[in-house]
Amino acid sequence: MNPRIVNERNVTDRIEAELANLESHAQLRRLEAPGGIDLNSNDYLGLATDPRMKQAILQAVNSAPRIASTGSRLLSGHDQAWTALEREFAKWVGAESSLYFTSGYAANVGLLSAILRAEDVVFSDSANHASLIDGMRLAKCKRVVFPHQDLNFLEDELRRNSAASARVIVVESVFSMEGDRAPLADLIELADRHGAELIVDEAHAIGVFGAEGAGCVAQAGLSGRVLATVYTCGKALAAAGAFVCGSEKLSEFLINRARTFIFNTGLPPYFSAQVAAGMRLAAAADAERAHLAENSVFLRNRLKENGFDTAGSDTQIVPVILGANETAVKFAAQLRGRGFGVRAIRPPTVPPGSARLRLSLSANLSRETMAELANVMKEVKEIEEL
């Protein structure tokens, strides 16, 4: 009997049935502290353990007049430290303006739900992050989901929806579960040809790609040509929050219309020092970026030689496609038992039948560790007879 349809007479029963259903399909998640060599972290430059970050935070806390913002930035929660940081960040990535949100999720949801209208059409890559998807849903406009990186399909849909009030293409520059990069130059050319606009989420690119780590949009020479870019601070920058970058008018509009900005308590002013430290250290981390890129190439090549499917990754995110949920869970458990902190990624995060391991690399990891990881994965593969 399907546990999902048993005793669903109230919310409590529904919760119990849904949990039972998740467990029966090897999809039930539980919180676990990191252990062993951490390959789940998005700490791409190793700044999360950098003593210079800790020192910047301690100095800011000790000199802070208050330790809480006490309200939204439109009420009591604003401080000139945030304005200065927004200007510095915009200059770093080559944007006219930026606005800081308290999380990447809040930034994407706030941006998309504010600027899109019911008469618009948004074109979303099928591998886009949940925060982008939720922002589009809240906008209540027509959504066209195109197969991952399929620009021919996208162009056909742009033609088919030529009468829409506004048309906006939304992609990630580095896709979080695939580890590949969007062809930004081709996308902006496509958008220009069809009178559409482009939004790019740079969460997994900021600090990692481009001159001084300014991201893929800057690397492609497209700063100022996209409608908006979103840069998350909780990954390579070892902080939290996110910047939405674009024109001065866009920032002004979001201050007045983005609900996740207007109705959200601001972070305390001293926290701006952590974001600033992460930004400045990331900009100067050329050696760490080079090491990370070299390790990424080395690990992908070794895994491919050992018969693993890395899904076309060309970044520091290396997925290993295993297919069945149970297989991914067992494989991850084997690796954890051998000292590598890896978690299985399963639906709905990824499409059914594409459960995987997501190896997220850091500049702190050595070439020797990458070689050991590849060897252990080969051994586990043979044990599990994959």
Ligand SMILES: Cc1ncc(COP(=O)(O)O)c(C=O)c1O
Second form
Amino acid sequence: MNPRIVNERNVTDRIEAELANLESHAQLRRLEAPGGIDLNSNDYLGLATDPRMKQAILQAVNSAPRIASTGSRLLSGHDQAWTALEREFAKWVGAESSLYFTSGYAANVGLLSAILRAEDVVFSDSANHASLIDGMRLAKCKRVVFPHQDLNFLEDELRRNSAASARVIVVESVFSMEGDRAPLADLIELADRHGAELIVDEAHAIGVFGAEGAGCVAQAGLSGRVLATVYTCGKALAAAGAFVCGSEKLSEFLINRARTFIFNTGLPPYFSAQVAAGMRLAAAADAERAHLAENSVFLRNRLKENGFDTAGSDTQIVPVILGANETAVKFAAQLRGRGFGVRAIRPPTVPPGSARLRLSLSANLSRETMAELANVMKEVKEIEEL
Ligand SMILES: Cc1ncc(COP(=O)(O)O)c(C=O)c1O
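Take the protein just shown as the form predicted alone and give its structure as the form predicted in complex with the named molecule.
Every component of the complex follows; first up is the chain already shown.
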């Protein structure tokens, strides 16, 4: 059979070629419903199955005058419930103000593309989430990517770019693929010293770290010192959407300039009850936070004892670095076969050669489950001779 000539100028052909290429590099992703004990979930506090959440939502649906927002919040889609929630959320995390977006992706893209201009420089940790990267790309400003957590490199670049208009450092407080934490106090000190500003994405920290789960920025006492903080609600808060927190002026600016806020239909008003319930239950979940932290330490120690590389993780996100894509895929399949729902994380989500398993823990997993998981991982490692 003649090999098919692929015309890359034809989009249909290009799609086929690219899919075949992904498949041949063990990089093709497929949608799969979670099976077994779920270790992919961001339901860190176990609120996704909490009956109190369901009750709050049902009550809100039953008393809602309308079940759709019917438009952008700047048109018919606003409801006072959102304003009340924005105030309550800002108070929780110690910010002056907050603005709710329909997703964390929309919040990051809207925020960064609105505040940054072409003459600015943004300094971005190499492990930052795609939504942050896309926001910076849209802003068309100069982007300096510094190696993950390398503050010396960052400082050199801040010096080198001292003549730029605005300079903004962007990090996650808990990195989603590494499970380590940004040194926020050092970063703000560095920013202050060089006249730069700091933005922190707290997607994986809200509900998990800080007093009442108010996040790492609040925990470090930096709420009034960062330019903006982004808190997604689809993880520990068992809802969806995200709050961008900062000054009153920042919220006012975003209402007028963030395109993902302006040109996006608001979520249904009743949904604010789900976000509110998630926020309040998360704030009160001290026992779950403690259990999650203890289990994270336990699992990490067991894995390290068995020769696994958990990178710099010191949170509920425990990566297990395996290297080759094929190894990660095979390992994840073995674990799934033994009842643990684990996915392989491969490039481009992580740097080439650092394919991994990402074990994402939840407060509803027991110590026994952690011990069993560690044993099964050891067993698979020996069978696969890794
Ligand atoms: C660090 C980080 N920021 C932002 C997002 C995007 O949030 P959302 O899923 O609500 O769009 C995610 C994950 O989804 C994330 O891990």
